[in-house]
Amino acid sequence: MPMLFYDVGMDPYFDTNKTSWNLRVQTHFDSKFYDVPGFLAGKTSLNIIEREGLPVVSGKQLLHLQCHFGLDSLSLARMGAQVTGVDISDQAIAKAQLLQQQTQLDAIFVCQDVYTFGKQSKQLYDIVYTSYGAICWLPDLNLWAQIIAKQLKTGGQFYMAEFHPILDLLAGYSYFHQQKPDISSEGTYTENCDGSEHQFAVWSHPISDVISALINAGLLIEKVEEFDYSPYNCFENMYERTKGEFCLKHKDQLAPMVYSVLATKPRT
């Protein structure tokens, strides 16, 4: 299959991005919701949902994809991996840099959006890996499957933990994907947010969209799983039903919050 392009440079969607990304850096740093001190000390920043659905990542090399300032790329290093991680952000990508130096952890950081990662990466890797509010900001599925097959070794597995796109729906936006993508001004999601609002660019994508774009670029969908709650407190109207699961009800029902999938590259 030849591999679809995506000329970024002609789309001003992911510059408006990178420029509201970058303001957002320093903040999201600072967080108590991302608790960089806490992951110095040693704590990981992996939810349960991934550590249990990834495969094992120790001695493996890692490509982790829209990455942000690397603390779940760093989290991977800790448990054995060689790790890749890819942003579009610069600046988010400096604290990265920043937080390998100072934890010596076997990472690197690569400031390129996907697609054009994809089209100039020539390394393979045992695992790639991607989670929480990630693929919103690609336009096109298709090629991003494809770079996951073209970055994948032959046997090699890909992971997935996202929010789910019914979240979507209940927030007034398109459940299925248009060409077109959502334009909105918005504060940060972090609890140190000082009111400011920077402009975002976000495409909805089904699940089934994600699923048919994995399998249309040749990977082994090997399991799919949906859970009732979200590891962060970042949505409205959410309460926490035990310490880290919050839940959200639409019309008394638990609504769906987080998907996650695994798939391989088969080997024939």
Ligand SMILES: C[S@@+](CC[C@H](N)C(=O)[O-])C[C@H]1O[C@@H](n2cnc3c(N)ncnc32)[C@H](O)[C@@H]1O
Second form
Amino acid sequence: MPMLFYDVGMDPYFDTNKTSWNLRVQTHFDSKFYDVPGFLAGKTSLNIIEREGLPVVSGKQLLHLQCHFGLDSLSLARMGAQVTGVDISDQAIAKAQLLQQQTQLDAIFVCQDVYTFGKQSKQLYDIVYTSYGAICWLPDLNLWAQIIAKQLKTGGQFYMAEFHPILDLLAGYSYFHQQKPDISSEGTYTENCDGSEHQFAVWSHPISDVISALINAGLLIEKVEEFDYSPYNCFENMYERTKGEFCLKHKDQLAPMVYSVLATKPRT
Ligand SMILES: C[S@@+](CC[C@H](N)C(=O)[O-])C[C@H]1O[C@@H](n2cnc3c(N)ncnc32)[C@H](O)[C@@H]1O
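Provide the structure of the form predicted together with the named molecule, given the form predicted alone shown above.
Every chain and every other molecule in the complex is listed next, the one we just looked at coming first.
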């Protein structure tokens, strides 16, 4: 299938998002939410959902898309993976590189948007990984899925854990994908947010769009799961059911909070 490349230079929203993500980085780095001192002391930043859902990473070349400042990437490197982390925010990548230097873990970090990385990278990976709060920044999921398929070795695997799109609807955004993004001014989700707001452009992606994009890109879907809790307390009106499981009720029923997908690039 010919790959149509997204012309990032033509998209005004990418600059807006990059600037706003850059402005969040130091706050996130200093937050209890991200707990950098805990990570440096040996704690993993990965949650049970992805620890149980990911394929074995030890000895594998792993691409982490939208890695933020690299805590998950470096946690995966600690588990024995050789990691490449990619993110659009140069401030986030600078912090990731700092943490890599401090820990000397097997990871490199690239500052690029996902689409440009996919256009330029020639390296193949055993695993492509992305998580929580990633795909809402991407306007074109078909192209995203094609990039994942292109970067995977034959037999390689893609794993994602992502917030459930029903949360978009509950927050007043569109559930279904629209070409034009929702634009909003938001503070950030870490506990040390000082109240300042930045402008973001986000795109909704129903689960059916995610699955269809991966299938259309030639990947074989192995497993899809939905979870009635989030490992992060980052939405309004959540309560902690048990330690580390944050739930939300809608009309007295548990809302789906997270979903995960495992897919393979088949040997043809
Ligand atoms: C919520 S964070 C993802 C956090 C992730 N769960 C982790 O491993 O830390 C979203 C990240 O996506 C990045 N981002 C937004 N748009 C992007 C794009 N078009 N290409 C690459 N990264 C992007 C942001 O800079 C930010 O670091």
